[in-house]
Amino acid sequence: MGFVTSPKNPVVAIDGPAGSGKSTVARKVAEALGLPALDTGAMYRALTWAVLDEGIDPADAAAVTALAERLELDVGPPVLVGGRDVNDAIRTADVSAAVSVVAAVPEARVILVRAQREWIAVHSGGVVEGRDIGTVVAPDALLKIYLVASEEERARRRQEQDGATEASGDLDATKAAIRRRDAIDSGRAASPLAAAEDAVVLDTTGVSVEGVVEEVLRRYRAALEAAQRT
């Protein structure tokens, strides 16, 4: 990995599949610890807009590869692709229909994976969001968090984070595009969706935003006073 987690360069891992939060929890953790914070979805949703927009197959894995290798990627914010702003583009329903199966290219997760170790070295540590960072990109970070809400939930959420760009439909269709979504997520081959066996697991359904905030800062104190003790 090239970088080794400490008190002094902290990795906060923070997992989960869609809508349960991460993304929010994520931003306002790193807030309160000023810490830098890195969606490493946001990076498998411009890879996916770079796809579409170029008129590649999400499921020719080559192509998909060869574009990951050449994608010039600044996660910003605002996310940027080749110098454009594409932080609302990479949110359209065409992105989220289609990032679980680019996503699901092993050649293209070793280089994000790559771009994302990279990012955690030059900024020393920070708060990074999504499927597989507790397993696969920073397995030694200070704390792993993995985040599960209902399906109910999940799928409010997922209605409200996207109103602003695409249009919602019905709570049925949203529930059933996020069941679609875990089984790709978590049945890919590789670095599937899944909890770290020494993550905290924690069930934001009916929870506060600032609640969970507060167990995250919580269970982080904890953390940081244990690796301060050894």
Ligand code: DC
Given for the second form:
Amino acid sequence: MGFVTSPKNPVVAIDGPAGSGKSTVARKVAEALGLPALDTGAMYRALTWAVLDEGIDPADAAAVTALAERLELDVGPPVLVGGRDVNDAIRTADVSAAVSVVAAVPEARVILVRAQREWIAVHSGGVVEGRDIGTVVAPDALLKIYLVASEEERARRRQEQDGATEASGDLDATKAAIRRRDAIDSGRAASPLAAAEDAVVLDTTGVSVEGVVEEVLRRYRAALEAAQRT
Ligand code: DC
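Having seen the form predicted on its own, please provide the structure of the form predicted together with 2'-deoxycytidine-5'-monophosphate (DC).
Full assembly next; the chain just shown is listed first.
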């Protein structure tokens, strides 16, 4: 799959662990730049929702891959699977608990990464957030941001974000769930969660969303100017 990223069709890659602020920052950066945004985590969640809906074992790599191949996914928003609105359903505790296992299936990742690259080509770039955007999906992105935050802060944000749909456990339980998911996401063989060598690592602990967005926009303008000079 060949695709080009240049100042004409720039990709801003935003990666990081759960609760690092990716989704909010990506949405606001996209709005500010007038670029479309793709939440790749929602794609892994939609596949996981379908896996559970069909009663497939998330660890059954062959069955998960076969389902990924025939999945009719519209990344929205709202996210649709086979025309059905699953935008809220993909945020439930059941999906959150199983998604890392599904996302560790290498053959399923190949299928989703291909769809993500197609999205980038069709939209001529955009703000793409996930775990492997800077390393695998768009290694030639104009700007790669890797967001981090303390475990405490990430757990708090996750609770706020998922409050409406996730069973509201205590902070320690959320922390444990995040730690478990991080361990699987970082430890898996296929495209583990990691910062690209050329990524800008931003620690968002104690920084407002506006502050992080402003920093990303500043880096974006600098990257664009540098690219235009060459
Ligand atoms: O960002 P999120 O919590 O919605 O992501 C859900 C899961 O999907 C996460 O546990 C890791 C996986 N994921 C991935 O492996 N690669 C991506 N590009 C995005 C998400």
